[in-house]
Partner chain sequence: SFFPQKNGISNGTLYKKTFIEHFEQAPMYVAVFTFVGFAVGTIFGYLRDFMRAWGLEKRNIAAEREQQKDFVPLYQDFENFYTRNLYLRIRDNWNRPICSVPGPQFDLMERVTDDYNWTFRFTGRTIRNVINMGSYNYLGFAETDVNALKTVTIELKKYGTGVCSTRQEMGTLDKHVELEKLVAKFLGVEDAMVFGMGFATNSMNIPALVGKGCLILSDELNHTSLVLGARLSGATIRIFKHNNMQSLEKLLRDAIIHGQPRTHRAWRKIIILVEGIYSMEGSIVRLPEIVSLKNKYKAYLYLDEAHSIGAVGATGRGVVEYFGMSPDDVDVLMGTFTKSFGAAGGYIAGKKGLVDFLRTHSHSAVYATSMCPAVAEQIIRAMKCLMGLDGTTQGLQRVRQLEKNTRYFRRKLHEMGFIIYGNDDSPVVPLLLYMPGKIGAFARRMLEKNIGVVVVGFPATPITESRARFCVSAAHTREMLDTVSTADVLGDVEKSSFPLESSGERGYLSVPKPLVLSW
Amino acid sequence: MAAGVGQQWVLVEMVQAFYEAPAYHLILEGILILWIIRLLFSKTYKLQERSDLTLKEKEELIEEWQPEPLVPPVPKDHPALNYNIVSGPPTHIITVNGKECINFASFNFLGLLNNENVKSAAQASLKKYGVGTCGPRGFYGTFDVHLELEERLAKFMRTEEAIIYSYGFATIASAIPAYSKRGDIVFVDEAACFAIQKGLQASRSNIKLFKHNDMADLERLLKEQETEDQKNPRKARVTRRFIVVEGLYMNTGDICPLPELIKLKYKYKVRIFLEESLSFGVLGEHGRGITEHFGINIDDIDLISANMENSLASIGGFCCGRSFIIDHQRLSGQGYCFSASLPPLLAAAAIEALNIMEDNPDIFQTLRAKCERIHKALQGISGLKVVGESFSPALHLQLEESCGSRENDVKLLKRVVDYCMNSGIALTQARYLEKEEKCLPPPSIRVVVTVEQTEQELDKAASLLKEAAQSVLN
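Could you show the structure of that chain by itself, in the form predicted on its own?
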């Protein structure tokens, strides 16, 4: 009974409100109701009159149709389609396109690529294990030699644990997304190499670029993020923050200011990932990299990665750090979980290369002296400027003034490289995927120094580059 009275009272109130409402309000509501009814009952598209084509007309339309190209057209003179062919090992003396040259292009910093002890270790492993592994580490792809190499790398780097990958590029590209996920924040140097860029892309994190080696710019970004975190502390508690840098930058040859980065790490509570492919086996008294170079406790770095394709003259890469950090990659590192593991012969070669590094610590001083010698000799070349630290084994020669377009700059530098090649010095231009690079470096000639090159050969290369620049650029 009470419910019925309540319903009647509601109806009375509705009728009363209807009479009291302004006229314009009622008109507007009426128009809206009619519009909704029209939308509900009207068709969303107009039916076109059907027009049946004849068989001849259909065939003509098919013949006229031109599909869009799967990839953009590539000129036949593109460098990627006209590569140099190497016959024989790319050691101190390299044979390129049938011409014998002194090698200033391969990253064989310590000259171990054709070392007899390294080759003997690889051959013994080949006879014992065969060529490949045919399986990832988690599926019968873990060999005892892999575990030995990981143990040796951890001991050499003075960290708790190490993990190896079968491909150098995939090492840092897999490590970054193993930790940094969507919503996390990564502060990265704008000169970071392409492998780091691919890792950042795979992580889908929020990327913030800071100017190359500019700690003031990095701190500005960190302060801005600190201010944002204060506005939303609940979100800040679950957001991870990383700084990703290289020890020696592949694209510039510059060293990162690691001591300043450590201060910023503890001040703003961020983690540091350090990519050392160019500095491992190069910097430090024993070749342990930039931490040894600056005398920094390696535990201050959350994760170190490097490839084994430069100083160790093998294939693959490794990460090292605390055990709980490394173990996470065994479950989340895509390159580790899904790629066939490193061929045992290459793991054995890397172990022997580590033996040589430990037994001959003077090799690092020899390499540094040769780097400094050619760096000094290359100064003052008309039209070219030297980019990179004096102790970097990979230097860049860039044009002092651009010709007006990147394409013309590349062609001009290629003429310098060809001039040197014809005179018995093998150099190379730095290559980039121009449409995918975040911050595309300027065109350059890369000069790589190894311990095998004699002082006379270093002086010859520098003299020839000056001669080539004088001939081509002036």
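Only a predicted model underlies this, so the values are computations on that prediction, with no experimental measurement involved. Positions refer to the first chain, counted from 1. Note that the rigid core is defined as the largest set of C-alphas that superpose within 1.5 Å between two forms. First, how it differs from the form predicted together with the partner chain.
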The other form holds:
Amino acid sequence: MAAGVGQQWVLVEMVQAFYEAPAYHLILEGILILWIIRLLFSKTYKLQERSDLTLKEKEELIEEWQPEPLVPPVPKDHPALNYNIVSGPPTHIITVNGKECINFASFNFLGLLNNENVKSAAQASLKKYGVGTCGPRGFYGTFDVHLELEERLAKFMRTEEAIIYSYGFATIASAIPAYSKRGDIVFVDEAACFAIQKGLQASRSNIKLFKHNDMADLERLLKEQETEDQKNPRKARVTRRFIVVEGLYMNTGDICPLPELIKLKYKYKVRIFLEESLSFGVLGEHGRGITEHFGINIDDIDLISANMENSLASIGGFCCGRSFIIDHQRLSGQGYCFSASLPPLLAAAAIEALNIMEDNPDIFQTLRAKCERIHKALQGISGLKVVGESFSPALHLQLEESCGSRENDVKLLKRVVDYCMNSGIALTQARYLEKEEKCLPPPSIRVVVTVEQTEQELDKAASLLKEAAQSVLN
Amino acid sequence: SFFPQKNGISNGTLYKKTFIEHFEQAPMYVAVFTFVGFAVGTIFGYLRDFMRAWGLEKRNIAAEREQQKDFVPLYQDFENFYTRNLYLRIRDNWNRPICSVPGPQFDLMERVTDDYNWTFRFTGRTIRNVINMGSYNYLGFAETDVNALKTVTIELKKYGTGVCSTRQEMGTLDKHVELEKLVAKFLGVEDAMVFGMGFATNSMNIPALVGKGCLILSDELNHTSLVLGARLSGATIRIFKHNNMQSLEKLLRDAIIHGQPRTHRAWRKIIILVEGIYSMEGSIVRLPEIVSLKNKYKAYLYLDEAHSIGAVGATGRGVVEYFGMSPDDVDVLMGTFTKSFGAAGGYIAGKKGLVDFLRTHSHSAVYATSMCPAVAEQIIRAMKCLMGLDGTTQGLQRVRQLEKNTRYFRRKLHEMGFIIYGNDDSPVVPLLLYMPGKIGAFARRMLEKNIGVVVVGFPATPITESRARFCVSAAHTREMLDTVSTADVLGDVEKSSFPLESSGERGYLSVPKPLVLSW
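Go ahead and give the structure of the form predicted together with the partner chain, now that the form predicted on its own is out.
And the full complex, kicking off with our chain again.
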């Protein structure tokens, strides 16, 4: 009873309050209540409101959509479509498209492609291990031959450790992204080869290109980075920096100024990655590459990467350096962990090739002498200029004057190459993916010097090129 | 996993025979123990790091040079935490060196560690005739029989080992042309192109096929090479759930209806990346459904048959033959020669226009050395054997033997009550271990019994689904398979593990019936 009265009393109070409240108060409350009701019943609001298409409209869109063809049609006369087909091994005397020529196009610098000892080492390995390894290094794909090759390479290059990959391209393309991640900075030469470019793309780091072999330009970029760092020292403390250069550049045939680079390394605290595919087995007194050429302590270079497809006449690649650096790739080098290992016969061939390199250190001097010879002999060809150092075994011959478009230049050079091929010297043009390269080099003819070429052959090649240039370009 | 069935319900009428895949779930207590195991490992890891930092424990890790101590550190300590503290404890189970041909049995080099896996030392002894359940030797072509390798020996003597040039320059040998013609004939397509490395086949050709403005729909569990190729191409990547056709269809519809993000322009092309057999799951791709989806929505299909070429199909032609479909249904057929052919390298096959385009635009053709001719000869002889062109039926016998071995092994393990993932016909057999402690224990105990297995944990698999993976080979005899499946080690694993009861009475999660699709 008392509760009932109490309740009534509260109700009465409320009604009284209602009558006594000022008008604006009531109106405001009313509006708020109406607003709440509206919000409760309105549709949910999505931030990215997709246009509301009906099912019929969606089906129409799906019907109408026409994709591009999977690949654009390739014209039959595309210069890259008709390959030179080599019958038999690409040795010193090579049969190209049915014609026997002297080989000036394969990177067989030390002539080990046809070496009997190398072949018999590969044969022995074939008898013992078969061909493939049937697994990546982590899952029973590690053979004793691989371990031996890694040890031998590390000993030869006088570093702590080496790691081998089963494909030359994949070596540097897997090594760079293993260390350099998003947010790190890489200073790379403009003339870096495609494999380095792909490695940099996979790493997602900031790339800064400096002009080819221009140390002043590099120093300018490094100074700019230093001023950036001072603005944000906390970020600078965790941003790794690298310089990526090649020992002997594939695209230009010259070497990098390594002593200056080392000075810059210690001044600006940047690590150096050196790509030595062309200089391994070529430069230096014992063929150890550009560090031996300049007499630099190999520990000053953080990582040396090279492929075994040039001087060692095998397949695959390796990286060498201190264990602190190389060991990391065993778990984070994608081309190492997720790919089958090198077939043992190729590893055995590489070991034997290393043996030959160690036992005959005079071949490097012989090779250099031949390079000098042909470099001199090719000077003064009207219409063609020689690009590359005098001791580089892979030279380029570029047109002195371009005839306007790249396509025409390529056609002209092709005529020179065909002339030489018809007369018994096998040459090739340097091939590039024109749309993919960052800094596309001009079209050129590649001239490769090997120890197997005799002096008469070198002279013959030079005179033939002179003739060809005369007849085609004039 | 511990969550409901991964693969969605699908259209069963496209399949000509039963398609049975298992992805059992384990009871809840297993999940709990797995997480506890990792937690304990992590706590000890922090403890040891602390002790190392304060000099209470010897630092065995290689260190930076003195002259470069003030450089920005190359590795962040945290990145390597897992490597230092969890992986290192059991790393003697990986990178085991062998010294014989990786056939059905091999010889391991005995390796001991004096300092808990920081360094290894070879004792000089070899452990002979270890049963090989780890190498990808599906058809048994990894052999050293003199007759079998006769032609390879001849070609090796003739050609040597290197090529020293790229395909477009002076590196195309007559052997490559012969091999490409044979691969095209084997697969029943117009043309094919071969490359020196399987991984590089994906990472260098996908960027040539798609670019900016294109869309890539990639399976959740695709191999690293496919992921790398997709990333390098610059196209937009969208992931659909593993083998889940609803997820794929939804992505396709959304892509075509709404176009590119923000601009709503139409996509230039849509490409679907799938694998034939997924090597960590043992599952086979649902090819008939994907092809019907791709035809309906005008997308392109890139099929990576690294593990399935030679291993499935009535005559070893891969998943296309397995499902009774025509190779014209798939736009880009890719595969590797490492697994079923006992060699190295990869191929891409399809219409002539596609292959011509790759000859001119593939990164590998322009910048990478071509395949070694002796390796090419091994593939030629293996393929001729498979096709019966060598005058024998050995090829077919191998395929049949593999099929028999696969079925037998899977049935045996299933009967014993283990959780096996994957399709009944796939020669890749993942056996789930779950707990981190079991990974190391299983591999070591199996080695004591002279059986070499592969164990995988995080990060190759989800953190709670560590597994041992068996690769059945045509060269395995029934005795070998019996030895492996009845090894006492497996018995221990079973005891603390998850017997498959026929009724649905299980712990917390009920076992769904195996996914059976039939017509």
